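Consider the single chain below, provided in structure tokens and representing the form predicted alone.
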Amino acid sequence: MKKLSMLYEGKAKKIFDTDDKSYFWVEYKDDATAFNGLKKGTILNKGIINNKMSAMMFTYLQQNNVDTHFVEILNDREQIVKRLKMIPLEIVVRNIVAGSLAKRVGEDEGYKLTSPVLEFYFKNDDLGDPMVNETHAQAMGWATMEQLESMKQMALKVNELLTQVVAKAGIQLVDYKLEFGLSEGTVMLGDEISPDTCRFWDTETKEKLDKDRFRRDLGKVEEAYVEVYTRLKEVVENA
């Protein structure tokens, strides 16, 4: 497979088309935007850790029966994913109040919710990606009912998985986002899981392993990445 022009360059990552239509080439970068963009920096090797943490998960994910993008993994930055028509909004699941939760409910960042919580986001940074509901995705012509449902069925079914190895890694898995796409009409798994897409807690001392970080400059931003990487992969590869 070949790798030709590059169609889009995003915070985190830029996506070439290839002389497989069925595909797309991405390329991890060390760039970090936090806050809508407002906030910017470069996380030393963040790109490495994010395509082989996100390679790592995929393969998981698939292997536990969710259908996801990702095609193979071709070296340190690079992989190779399925060409989906991503659906223009984020499922944010929370385990534990954090971030934007804390302020929106009045608790402490910390709570333990009785059961997940499924937030729906549009993707659209003018607006800054705003919180939606179902009616509002289904009225716009951003995803059907049954798309819609698709998605929250696959986002419970990865957080039951995602938490359940986590945790065999002495982390919390507090929240994170996922992206949807279509394939043919089916509802897959895209985007990327990673530091920068999860909240990761250490379970007995609660230090943050993510790009909160960076978000609120705690230091070690590079060690938490490779940190959380390097635990989660000890337990994969022995699952």
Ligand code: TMP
Contents of the next structure:
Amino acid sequence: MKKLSMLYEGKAKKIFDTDDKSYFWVEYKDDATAFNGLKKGTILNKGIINNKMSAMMFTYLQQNNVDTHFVEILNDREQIVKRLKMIPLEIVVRNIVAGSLAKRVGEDEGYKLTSPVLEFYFKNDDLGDPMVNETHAQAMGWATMEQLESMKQMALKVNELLTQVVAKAGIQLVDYKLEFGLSEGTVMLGDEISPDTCRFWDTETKEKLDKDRFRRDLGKVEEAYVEVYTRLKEVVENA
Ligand code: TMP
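Now show me the form predicted together with this ligand, since the one above was the form predicted alone.
Okay, now the whole complex, with that chain kicking things off.
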């Protein structure tokens, strides 16, 4: 497959066309942003970690019968994915209260939820990705009820699979963000799974091993990304 012109540059990745219309060529960058792009920086080698970690986690999910866009990893920073027609929603799955949910419900970070929470956000930078519900998504034509149902079921399946595997690495999966798209009418998991899009806490010490280290200026950002990838690699490759 040939890498052709760049179609889109996002905050963390570049998407290129290929000579096969069924696929995109993705390049992961070291650029980091937070708070809808207000905070900008670089996390050294983040692109390498996120590319490898996403490839690993998507492969694991596929082996467990979750349909994803992942096709193959090419090198440190690049991978091939199926060309999806993205649904303009971010699905946040939460197991433990943190971040914006701590503010919304007035609870301390660390409170264990009795069941997973699913939240939908309309993916729109100009509006700051506002929270919406399923009736908004249906009425606005972003997704059908059937597609929303698939997304919810897939998100819960991903949650079971990821929570278990991450626990074996001594990590708690606090919350994370998923994005879905359509390939010939089938709902598939797209985007990435990485310390950029998940909150990972060390089970024992509760140390943060994710992008919150960048968002909150906690230091040792690069080290946390490497740590979480190294621990998960050990577990996933032996799963
Ligand atoms: P939140 O607590 O800020 O709402 O974030 C919930 C989870 O979603 C957290 O793991 C970080 C992830 N996330 C993204 O991946 N992209 C985003 O734009 C936001 C706001 C959150």
